[in-house]
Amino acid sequence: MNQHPTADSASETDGVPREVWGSRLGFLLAAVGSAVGLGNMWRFSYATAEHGGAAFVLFYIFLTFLVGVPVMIAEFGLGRSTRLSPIGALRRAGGSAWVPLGYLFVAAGFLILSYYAVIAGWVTRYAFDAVMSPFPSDAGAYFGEVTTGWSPILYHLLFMTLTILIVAGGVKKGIERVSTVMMPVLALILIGLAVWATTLTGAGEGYSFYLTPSFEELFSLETVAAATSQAFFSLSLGMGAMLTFASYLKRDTDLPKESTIVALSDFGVAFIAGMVVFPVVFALGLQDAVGESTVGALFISLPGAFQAMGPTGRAVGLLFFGALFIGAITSGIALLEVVVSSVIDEWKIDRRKASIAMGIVIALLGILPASDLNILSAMDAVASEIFLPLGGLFLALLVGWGPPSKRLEIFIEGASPAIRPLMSGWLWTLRIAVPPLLVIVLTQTVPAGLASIRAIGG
């Protein structure tokens, strides 16, 4: 194994040294990096456009804290109390009957990374091309060039190579080191772009759409389901990433505090990204393109906007796609870490070997969505709208209704005295509110996911 007894391997699981975070800040930035990704700046924008602007944003905020935070505390607590990756953690907490849930988490991370790396590859090419030349005048044709032929495969493999190298470096020297540099850079870029967006003619119309709710959408089950699904996807819940990161924590960590910080940071990035996207879109009359809610919408409409702005647009586009890349890589390493950590724990394989082997397998699977956008869309529908809410549902049932002693250990241990009274409310939310909400989500999303699968064959 790669977990040699060093300064960052201070704890043990079953007598085996286990890596730990170098600092609380390092853990927080890595967890925020896992949550912040394309879901905030790519998926969030077109979901907001499709579901009535601020109505979706309001539901997203509400459900992030009603559903997301309690589930995140449960994931954090399960990882910290067992000090194991998903499969072992579920085995220890619930017995052998819960092991399939651990495998579901690993499968979700595996599947999501395989197509997520393809989209990240598109982002990488857009950023590289912006350095070399202005954005092309025909943004649709350019997107077609980026997503067909050998280009998407090569950039997908490039992104996966970088992800493998970071994860192979370990928790402290790989994941934490990258996160502590990249996340502040991402924040600075987005804040700068949001300030710049206020200067655009027509920005007010974009802000109005973004911040004024459509009350019809407020009472739509479809909006509730979409906002819950977005919260899970964006917060990296239901895939074992937060559980895995928490397995490297010390036992005195205040999980409610850390969960709230991660959720607020994640929402903050998504909200600020919207303050960039919608002024640009409305300033150039591209709102219909974003509202189509397709995988490529923002990759066509925004580059077209940047091209129309001339030299300024090129600089802004480079910064925007640079921010997208940072979000993608920090989420990508979290997804790969779920798989790698499970392989290390279950089969006692060296971290470097596990990272390379699992990374190669995921990269090979990713060639399919890199070659066919229909396959990519189907993978996204299955993973984000079926696997994630299903994983969150069963996790809520296990932690919320498990043995009282185990429930207290997972959910409350390490919480500060000031916040412990609130924990009972969050625990009852996890028990009573979360399961029915996720069942509603599944009733809305499972048919769409199955339809996406059938569409590939027919």
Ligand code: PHE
The other form holds:
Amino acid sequence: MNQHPTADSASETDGVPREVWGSRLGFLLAAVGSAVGLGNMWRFSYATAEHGGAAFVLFYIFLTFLVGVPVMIAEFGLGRSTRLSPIGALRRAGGSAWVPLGYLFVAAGFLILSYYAVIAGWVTRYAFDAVMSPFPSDAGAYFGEVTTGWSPILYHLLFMTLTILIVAGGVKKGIERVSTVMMPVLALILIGLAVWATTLTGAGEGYSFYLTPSFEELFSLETVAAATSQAFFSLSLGMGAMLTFASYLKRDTDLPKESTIVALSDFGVAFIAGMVVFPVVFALGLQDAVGESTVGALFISLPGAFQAMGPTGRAVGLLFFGALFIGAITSGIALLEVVVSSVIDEWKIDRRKASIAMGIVIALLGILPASDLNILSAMDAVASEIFLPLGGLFLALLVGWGPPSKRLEIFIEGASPAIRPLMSGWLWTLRIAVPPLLVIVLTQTVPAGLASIRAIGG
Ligand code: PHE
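If the one shown is the form predicted alone, what is the structure of the form predicted in complex with ligand PHE?
Up next: the whole complex, starting with the chain shown before.
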């Protein structure tokens, strides 16, 4: 039904109708919805705990603006100017030699969504359970129950079903509508929880771990790599998600401005989530659990804390996991959209069929990480720490040095006059700052990714 948009909602590229966003705010909230997700609350908290707290946070902000915003402008510009999903967009922007990069993007979407939906499934179960009964007193055993046997598979399938339904609904009637309703709710919940967290006795230690930098750990290459891949994951960069969303844009959007707003909102949510997680966890003396690099740390220490707080904890837990669910679903749809829009463009299959078929394949692939946490960790290490920086590296090379660098107007069009003079700084950042940094990141993450694959058996 939505594959034949009415004249006012469609525009043409080579005679093919393409949907467009209903409004500027709708696009912005969908892009923020894609960025804000498990990355901000789950991954950000444990990466921060693992890499020395506040120093990591500072470094992460720096990278968000040095690397994240420039790469996002590049993706937005390619998407908007070609009005195509990643494979076609790269073909048009760089020639057929760049098509494999498009396939890498689609592969990243497949892989990331397949395990992302598993974690989102745990979140869904935590939220459901909090409605039904208080958090169990043995948080470790509870986590074990949520993540083993049939439960993780069923909740993963439930999450995938919702994701498929929204994406099948279309850009405007599915993705935009859901993001527009849900993102403000998520913001309100988190701000409310952060205010509440200030009232906890013992919260001070949590704030000081989170907000007082200790610089020893900051300058290790490992921290650089962790902060960079966290920025890519959290901003949904390096796999064409932002490119795809921008392909539904009209010409007049101010891309540098929108990128900055998305990055600020994404960082804002991660930061505020930290203002909830760290005080709660430290107030209850559970800090050691968060820093263990296991994927589940946050899912053990937080419910443990909520349980210890009695009825208030149960309400807070419900809100927290509810917010996490909102973040997860608005990111899940972006991940699926990359795959679906590519299938629609490349093979001219209609949106409903493409969403269902691709969604089912991803859901089936997700049964592996749903059954084995080592597989889940390995998929995260490979997809988010290798594929995304690799995707970002080639994207920066294409836009910085390839044909698009000669058509800067496709990135600048619609930008305010005040920003225009800064755009050559942007281009040079893509040319000379981003690629070496990403190469350094890959020297760290490739061996780590391979090691995590080897760890699967043992
Ligand atoms: N940015 C999302 C998050 O932080 C994850 C994501 C990655 C979504 C890549 C889309 C593309 O949870």
